[in-house]
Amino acid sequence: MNIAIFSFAHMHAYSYARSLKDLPGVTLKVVADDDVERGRQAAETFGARYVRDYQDALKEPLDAVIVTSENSRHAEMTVAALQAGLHVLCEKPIATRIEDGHRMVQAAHDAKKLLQMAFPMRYNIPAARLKQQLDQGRLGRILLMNGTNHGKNPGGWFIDPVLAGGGAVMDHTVHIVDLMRWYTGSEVREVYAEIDTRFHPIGIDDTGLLTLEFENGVIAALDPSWSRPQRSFPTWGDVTLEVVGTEGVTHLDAFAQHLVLYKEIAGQAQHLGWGDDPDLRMLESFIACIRAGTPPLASGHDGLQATQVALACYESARLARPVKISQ
């Protein structure tokens, strides 16, 4: 199976490329990137052919494409790949505008090809075990959830409102909202959000506190802030979720499986993960779904719903009032 990666603008592209090398019968055939130096270096590192224009890559004998460009380019690249008859794994968020997300989902439907969202937390073993416990009713009926997806300010195009479509709230809301939707089997009905810039001298949001009400009555809170120190914090951030049910309470710390390394020379502690690799598990699932012709665990629709929540949070903060989400 031949795969192309469209753009190495997003840092996750490197993890996905490494994962592809570990999958039997899978070849990273082409790297397309309009940043020539970055694209050529990535292609050389991972043994692929480099092209500057992703449209030229579509002429290659490919089976699927991984889109890891700037957020604002997800739609054009994904739709082009789907219309060329290729399956697509798209980095989150699905798009910067909800209209583009709908267009992507429709293109996948018309082409009868997979559009999978890069929601690797569904493939994180602790997160998946919590899903199993909830499905078995071990916590009873879910009442409340409280999540965090803290991180460092990634800089670069992530703090460009046009390319990213938003700051920390756009970047980090979708992961936890997707888990919440997965766990509850319900959609978000209403949001209220406080969003600001408090930690960095940038022209985009780096902090937020979001409250969500689901259609089934579950109430949730989420902190998606870029609130971790750039230089001294030992890891990029966290994914945590507390779930309160009628029969019990549990706390998910998705990346607790790590060692802390203290290096005298570096002068900084580092988290070294020893647990499962959700990116690899996600890529394995993507390839398996293509081969079997089965739906992905996280579809384009899931990406659309999660992004709609993030956009509604921005609207809520702008209006300083709760905002309802129409399904």
The other form holds:
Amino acid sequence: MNIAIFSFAHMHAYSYARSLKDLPGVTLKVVADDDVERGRQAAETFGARYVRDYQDALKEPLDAVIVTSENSRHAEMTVAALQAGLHVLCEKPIATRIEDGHRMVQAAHDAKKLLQMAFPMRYNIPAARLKQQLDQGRLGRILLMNGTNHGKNPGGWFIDPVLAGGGAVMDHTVHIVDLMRWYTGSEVREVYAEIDTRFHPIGIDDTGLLTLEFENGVIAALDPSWSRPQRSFPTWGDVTLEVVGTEGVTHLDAFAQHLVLYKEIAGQAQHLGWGDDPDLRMLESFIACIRAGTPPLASGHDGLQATQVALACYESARLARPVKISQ
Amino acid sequence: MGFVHAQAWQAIPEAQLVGLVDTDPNLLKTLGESIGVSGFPNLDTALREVDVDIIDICLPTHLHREAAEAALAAGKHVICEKPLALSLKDARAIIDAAAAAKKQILVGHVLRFFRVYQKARQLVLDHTLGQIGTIKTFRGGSYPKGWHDWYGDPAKSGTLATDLLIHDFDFLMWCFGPVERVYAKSLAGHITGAADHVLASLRFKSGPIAHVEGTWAYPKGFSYAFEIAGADGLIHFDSADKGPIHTLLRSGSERNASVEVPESPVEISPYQAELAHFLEVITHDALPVVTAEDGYNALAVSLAVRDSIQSGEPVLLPGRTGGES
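Taking the form predicted alone as the starting point, write out the structure of the form predicted together with its partner chain.
Shown next: the complete complex, the earlier chain at its head.
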């Protein structure tokens, strides 16, 4: 199976490319990147052919494309790949505008090809175990959730409003909202968001505290802020979720499986994960879905729903009042 | 451990679990029925009635040699829970029997299949931590329940030093090579009737010094921890730290009654990874991650620790020179 990666703008591209190397019968054939130096280097590192324009890559004998460009470019690349008859794994958030997201989902439907959203948290073993326990009714009925997806200021295009479509709230809301939707089987009905720029001297939001209500009545809070100290915090951030049910409470700390390393020359403590790699499991599942012709665990529709919540949060913060999401 | 291994075997597609052997007919019936595997009252009957390639021995340690020799004599490969035996003489006899039968004897030092220990070893071997100075380990909790309280009988389990701390001894030798000398104290060796709690000091031939702590004297729970300190860095881990999943369940009708359930799930359990590896070794003649000699050497250190507890003196490992090096 031949794969292309469209742009190494998003750092997850490196992890996905490494994962592809570990999958039998899968080859990373082409790297397309309009940043010549970055693209050439990545192509060389992973043994792929480099092209500057992704349109040229579409002429190659490919099976699927991984889109890891700047958020605002997901739509054009994804739609072009689907229309060329290729399956797509698209980095989150699906798009920066909801119309773009709809176009992508429609294109997958028309081309009868897979559009999977890169929601690796569904492949994080502790998060998946919690899903299994909830499905077994262990916590009873879910009543409330409180989650975090903290991070650091990623810089680069992530803090460019046009390319990223938003800051921390755009970047980090969707992972946890996706887990919450997966766990509850319900959609977000209403959001209230306080959003600001309070940690870094940047022209985009790095601070968000969100309050959500689901259609089934579950209430939830979420902190997607880039609030972890840049140098001294021992890891990139976190994914945590408290789930309160009628029969009990579970705390998920999805990256708790780590060693702590204090390295003299690093000048800071570091967490070194030893748990299963969710990116590898996600890529494995993407390939398996293509081979078996089965729908992905997280689809374009899921990406659209999560991004709709992030966009509604910006709207709520602008208006300083709760905003309803119409399905 | 038999339960854990039975579950792990059933998760390995290349293996078929064809028989369970136990002297307890009730246990055989319940477990056998729940997993759909026939039970046998003794090894001889099982060997006669089912076609089998591997015997996996999860007996109390004092019964290892007899079972291993019988299985090897019948031409079967043997997987044996740690410790390989209670004495070096018995351990050597098992290894020799395997050599004579041209069959594998593989010892269940499962720590080598725990991700966190693998990661720690990698950081030692790739020199991330620089020259290693000290290692501190902890393992233990409340007193383990076993068949006829066999853990409490030194003639059956060989005491905590042999039964529990052998895990850490093997892991440390996997990282740092042979042990030069040991010195150890224990509560049971100190106060008559006390639950066992051991403090052992290990000096490695390669230089590092380790303090290994093990206990069966805690009021509840079980956990393990380690710290490895080098000239360029330090790592630590404690399984008692809050893990990825921590659940509090309401229990019964009382307002404040609850059960706490911590979990740290991985896709493939260390036990399954271990048995799958052993199967690979047996079927493809691959090199084992842990050899029978490793099992023998870990036992030698465990016994030296026990001897030091009894004598109050440092014990040099046999065949190696002592001194300040």
